[in-house]
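The chain below stands alone, shown as structure tokens; this is the form predicted on its own.
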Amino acid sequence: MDFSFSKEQDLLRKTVREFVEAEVAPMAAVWDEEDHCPVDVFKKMGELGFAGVFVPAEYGGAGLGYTERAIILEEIARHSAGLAMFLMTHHLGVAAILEFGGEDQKKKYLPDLASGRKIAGLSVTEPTGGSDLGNHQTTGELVDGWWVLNGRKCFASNSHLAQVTIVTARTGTDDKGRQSLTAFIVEGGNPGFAPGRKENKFGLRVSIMGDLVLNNCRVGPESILGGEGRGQRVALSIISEVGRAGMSAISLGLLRACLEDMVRFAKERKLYGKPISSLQAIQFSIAETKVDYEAARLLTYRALALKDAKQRCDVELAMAKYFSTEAVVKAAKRNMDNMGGYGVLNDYPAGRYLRDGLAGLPSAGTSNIMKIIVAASALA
């Protein structure tokens, strides 16, 4: 079993790291404080192939895989987890069209999305509960050849920025009386489709999140993604494999950030004439974070190796997402503990790492949902 990255993957990581250190690191704290999403930087990422990393070249993408996507997200999240979340959510909409779209839909939407000329989003969550897809209130009704959509989505990332959004709606019932969901591609500017409230998050602030309102929004039958009545399959597949993979990769970046900050501070901070790195308690906390990072790294990239090999990986990604997101919160707390009073100053990124880590816990499914998935596989 080979645990190493290829030369091409190592070169990609180097390229992304150089870009992030030049374009992202100097502004990350400002973007977080102002809750500003740098769309201009997203366009630059599109030019480098980040926006369409896993999209085949025939549709304007880089033609790489989900492992390469994780490398990109990890490197960006090392300095700005919010910006990585922005890109990650864009990937959700792109992946939905790539994996479930017809050829005409792929040719129409993917080139602009893969190049970064347009921003994508996926809007599934409703006020009735993100994990309860069977209780959708948004409806889709076929009227005179048009699908008329009505409802409200919440916690939609890229809500105020996306020009192409995948939206799910209840369009009927199946033969067992259960709700039948359909996924639709809805373009920004479509009458009756508009962003609502923009949420004021305490973490992952660079990523814009808010409501989306559908008020007699009409779309044609060509906007159906994956077939009528198959919306739940579209949503679950993209969230479980693309969303959780993305959150795991973002968490890796945050874990690395915490580890590097802990090591740097421990070497520079002196007490009683010696750096605090000589203290056993500090060494223990650094060791715990190092082990958490390496364990999360192995869980994440193993799951993505399965994804790229087109093998089932939902349980593996649930484990990676659960472990990595929980590990970030613990690592960020250790980092702040080791820094003492400096840890609570916004002059340092320690507090941002903790806020971003906490905000990542419910994204793409809470830790309890991940444990249910893992337990079900163990009990099968």
The other form holds:
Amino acid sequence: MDFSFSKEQDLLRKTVREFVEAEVAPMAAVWDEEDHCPVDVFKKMGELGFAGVFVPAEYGGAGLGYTERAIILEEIARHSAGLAMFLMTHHLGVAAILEFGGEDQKKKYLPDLASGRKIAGLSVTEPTGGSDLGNHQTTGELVDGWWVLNGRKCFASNSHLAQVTIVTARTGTDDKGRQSLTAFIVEGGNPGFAPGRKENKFGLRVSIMGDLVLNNCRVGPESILGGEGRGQRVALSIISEVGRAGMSAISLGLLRACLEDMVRFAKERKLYGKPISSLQAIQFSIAETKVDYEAARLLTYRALALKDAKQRCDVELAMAKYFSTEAVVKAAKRNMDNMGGYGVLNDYPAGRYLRDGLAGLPSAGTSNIMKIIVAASALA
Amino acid sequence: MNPMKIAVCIKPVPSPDHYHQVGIDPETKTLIRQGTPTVINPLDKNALEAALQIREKHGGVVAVVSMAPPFAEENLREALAMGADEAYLLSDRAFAGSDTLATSMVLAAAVKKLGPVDLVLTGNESADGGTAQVSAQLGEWLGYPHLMHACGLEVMEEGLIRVDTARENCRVVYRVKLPAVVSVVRTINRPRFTSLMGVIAAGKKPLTVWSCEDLPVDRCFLGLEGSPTKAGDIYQPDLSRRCELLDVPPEEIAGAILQKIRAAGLQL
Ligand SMILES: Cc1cc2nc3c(=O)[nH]c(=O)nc-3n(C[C@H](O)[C@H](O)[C@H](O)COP(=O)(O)OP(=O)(O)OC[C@H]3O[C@@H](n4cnc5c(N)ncnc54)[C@H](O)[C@@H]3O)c2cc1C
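Could you output the structure for the form predicted together with its partner chain, given that the previous block was the form predicted on its own?
Full assembly next; the chain just shown is listed first.
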């Protein structure tokens, strides 16, 4: 067992951190307050290879893996979880095409997406319930050789930005009478496809989230991703292995932010003539946060080692996602507690960490759904 | 124009995030940096950026050179990831404790060994020692003209560069015949961010380690023993804060504070 990162991964983390400290950290609070999504920074990240980190070089990517993707997301989320969410959702669309696309689709879409010239998204959730994937209302019908899509998607990250969105629709029923879903690649500018309402989130601001409306949206059969009737597999595989991995990595960044801020504040804030780091209650909350961070880190990177080795990792990622997202909420509250009244001031990022942590809970599946997956595997 | 060979000297310095771990050896009066994570001296990154820009415009090869303990391989890989073509680590126990004269002698020997080099670039000073002596000494050892405080650099024609140097109230512009040694300041450029593709490429670029044996240097002039510079004293300033109550009437308070500040050695 080797728990260390390679020298290349260490160097990668160092260089990403340098970028984030220079280009992201100074702006993170302003972006959050104004709910501003900095597309220009995304373009820069694209030039540096972040947008296509796990895409093979032949399609214009950096040719690294999902572990390196997590390192990047962790480093960005250390200062702006919202920006990391933007990048992480882009990766969902990219991964769907990479893992389920045919050669033509990969050649057509990946170079622009991997370089960050275009933005991607994956839109599965509908108003009828994200947890209830089998109750899709969006339909796809084959009419005169075109697929005609109708319906409304909700909670789609990058909704108003993506030029390439993977959309699932009900295209029939299987032999057991269950809905069969198909995934389609829908391009921005399609006259039947438009973003709808843009949500005003209290956490993970910066990352745009909203509705997508499909109104007689016509796409050709070459837009089908992964085969007709295979949409559920595309959606579940990408959400569970790329979405949950992304949320875990973002949580690592937030946990580290809480930990580092807690340590700094405890050393600076003086009460009774001494820094509050000398109070055991404060020390304990730092210890709890440190253990949470380390545990989340082990769960996440261990699951990603499996993913990069092309082994099954859905349960491992459900555990990582469940543990790390819940841990952020606890750590962020501890951070605020330790700060007393200062914790509620927007001059500090403490409140933002808590808001971002809470917004991370339902993303890519709620904690209840994670527990159902973990329990099913334990009871199997 | 023929492609140029540019050598950039880089030094690992303690990472600013870990300054609290840096100590001072009371015997040798040198910094104890052991175990402290390092970064490339910030100004050396400006020097590397300047070299990369010249290479991008005119072609050529950029070699980074560092005299440092073996851990500096990490810093050199970073320089390769940023875009340098080849790296040379000058590492030997005999080099430990070298002053600027000994260091510049070793660097000069390495630069000579690289073959014909058109331009040697360095940062103006290091973030730790901060003597700003190495580049000028390097110029002397090599017998090349040397300029400091470069805030602009441009290749004019074969064998000729224009160097803008920053002075307190003005800029002095030089035309310099190559080969030359130039040390740069922060304002010359903004070092690029390293891409993931750069990180991957760095692993495949050549990194050569040279020991004392590989370089024509006289051991007598190396290390702590061979270094003529002996620091008289070196100490950590006391940065603790104190509260002092001034028991004077309100109209005299400003004057009393000024007096205190002057007494503490601050010229106002
Ligand atoms: C910031 C953010 C970004 C998002 N980005 C995207 C995106 O890019 N693309 C996309 O498709 N979706 C996205 N989503 C949607 C997300 O996947 C859903 O919110 C999530 O799947 C939950 O669905 P829901 O909100 O409809 O809640 P529901 O499914 O309605 O759940 C309501 C409650 O019921 C519980 N529940 C449901 N089923 C069970 C059960 N079987 N047992 C016990 N409890 C249960 C849930 O845990 C929850 O507490 C995003 C969400 C957020 C918050």
